[in-house]
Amino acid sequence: MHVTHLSLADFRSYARVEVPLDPGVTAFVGPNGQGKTNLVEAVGYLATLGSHRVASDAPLVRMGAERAVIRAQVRQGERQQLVELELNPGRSNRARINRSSQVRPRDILGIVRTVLFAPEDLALVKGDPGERRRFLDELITARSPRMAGVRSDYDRVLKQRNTLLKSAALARRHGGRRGAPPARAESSAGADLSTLDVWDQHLARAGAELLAQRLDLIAALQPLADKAYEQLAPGGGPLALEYKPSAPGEAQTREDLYTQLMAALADVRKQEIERGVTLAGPHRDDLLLKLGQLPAKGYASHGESWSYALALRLASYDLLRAEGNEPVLVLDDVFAELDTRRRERLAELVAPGEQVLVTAAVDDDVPHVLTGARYAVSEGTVERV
């Protein structure tokens, strides 16, 4: 799969830009702050419905504009599709496939697939658990686009459950409505808790599906990540990926995971009501990254952490490619962060990709093995050289 044309309107720094793309390597070269990353960010947004740089859509819309549009022509084998996404901060985004059929944004997932390497990837190793959960869930959705619906359902139920927990906590803490007698406070809290039992079941059902997919993914990634790390840093491993659930147990099937989550929610109910927040479920889990016998976070050197993060991305690419739909590889200002040895090894590993998009401040940051098209990016213009 590769993108043959990228069109942007009022996206980031671009009022409008048209970029024809070829298979193989394409490098966008120009000084920092000129819009190189904006181009690959747009491709990545079509693949994940999110940015690797910001958490909301508002910064993606050019200042003074009401909306932004990302449009890409995509070829997979003999099939071509045009996919477009209209970003409307504060309102619902809109999507189209082949211009005529308006669909939900999540229905475009799977048309464009990417594996993105960026300086932010260091947070996979050194950052908070949320970074690693996002990594797992985005890769799960790339493998199976239907999981976008499961993730959305889980987030919706979690939000509702937290609202009910907070309501019950406030009712107990402040005696229900202001001035209400204690009996009425207990009644109000009891009503909330009765409703909460139903939301527990919904949370556990969606959570069990998400957990099952995460565990399957980790099992598939483990050997690929270990191999990639050995290629990047020979003799430096082995790697181990260990899932750390907030609802511990040995369950593997979805029904067992559901039962395990229900039990965990029951165990922490008292603390949840006191704190007004859900304390068990996939949203509180972590992926422990080990290098040898030690956790990488806190023990791995800067170079080892970089190699670990790159190994996770390479493993993701190998997994998606093995499952039949080779993703676009995006390397956003990565080579400037690496020493010469890691730079050359990474370049050799990604060079055979069907489509590789690279951003760099200067030509010398692009390894010689990555030959292909070059675009000069400067002050909102993108010109082939």
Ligand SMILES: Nc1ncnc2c1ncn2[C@@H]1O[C@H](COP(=O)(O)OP(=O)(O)OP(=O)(O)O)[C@@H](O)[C@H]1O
Given for the second form:
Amino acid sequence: MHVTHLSLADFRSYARVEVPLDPGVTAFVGPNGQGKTNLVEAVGYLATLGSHRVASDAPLVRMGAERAVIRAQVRQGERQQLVELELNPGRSNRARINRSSQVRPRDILGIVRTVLFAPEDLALVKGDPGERRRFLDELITARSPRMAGVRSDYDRVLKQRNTLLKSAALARRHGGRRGAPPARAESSAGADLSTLDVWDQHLARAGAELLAQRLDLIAALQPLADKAYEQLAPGGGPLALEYKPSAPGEAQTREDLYTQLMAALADVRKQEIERGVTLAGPHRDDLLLKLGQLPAKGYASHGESWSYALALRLASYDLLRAEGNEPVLVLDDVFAELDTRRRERLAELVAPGEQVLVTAAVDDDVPHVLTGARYAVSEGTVERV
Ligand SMILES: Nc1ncnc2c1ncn2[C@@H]1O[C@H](COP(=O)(O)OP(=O)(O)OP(=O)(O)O)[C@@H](O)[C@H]1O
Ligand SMILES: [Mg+2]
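Having looked at the form predicted on its own, could you now put up the form predicted in complex with the named molecule?
The next block holds the full complex; its first chain is the one shown before.
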């Protein structure tokens, strides 16, 4: 698929901007702070319902404005679709497809698909497990948009289960501290705890589905990431992706993963009640990224970490393409970080893509193989050159 037109209203630094786009390569070039990343961030938002730079929507709305609108005309084969998303920080966002009545934002997932690589991706290698879980889960959703529903079920159940655990933890402590009759404190905690069993099942059901998808994804991604790394940094690998679950075991199928997760929850139940928080499940897992025999985190050099993150994104791109979902590839400020050889290699790898959006501060940073449209971005204007 590719985007044929992007319009923004009150998004980041843009009051209004209209950007017609062609398939093939488009480069946005301009000095620092002029709004290049803002453009591609908007495209990425439509694909993931999140920004690759910030966790909340507030910074995405132009200072002084109340809401932002991102609109994209999308072409997939013969099919044209218009997607529209209104960001209302602090309230719910609204979405529309083809100007029809409102749909849930997550219903637009799958219309715009992107693989976005940006300097922030260094955190995939060097950052907290949450960065890697988000990487996996966004890719799972790109492969299968219905997983957005499973993810939100899991998050909802997790939140409710944590609330219950917290109140059970509080009831215990309360009973102890205030010297209330133990029987009363115990019985209210006891009532909570019988509902906990039901929440365990809900959590394990959604959790097992998420886990099964993550494991399947990692198996598919591993050879592609290794290949991409070899292309970028010959002889530098091999590269291995290992899932680190909080519920230990060898299970692979959804049913076995469910059983494994239920067992893990039973094991940690006592600690959970003490601490008032859910201690096993996909929200506590990590993806171990190994380079050679060593974990990349804490061991890999800056350049190696950068190439690793890039290899993960290129692998994601290959995977989605191989599965027939050609996404838009976004390379934000990537070339300036690479030496000439790696730059040329990357450019050759991505040049045949259906649509590639590149940002760079100066023309010379965009390799010659990537010929295509150029836009000059300056003080909120985007002009074709
Ligand atoms: N909510 C907002 N309201 C108004 N301006 C904003 C908002 N969010 C960001 N900006 C402005 O947008 C500009 C940054 O835009 P962007 O990140 O797209 O720059 P860039 O062209 O990619 O620069 P660089 O080359 O440094 O990466 C900054 O000047 C920032 O102040
Ligand atoms: Mg930028």
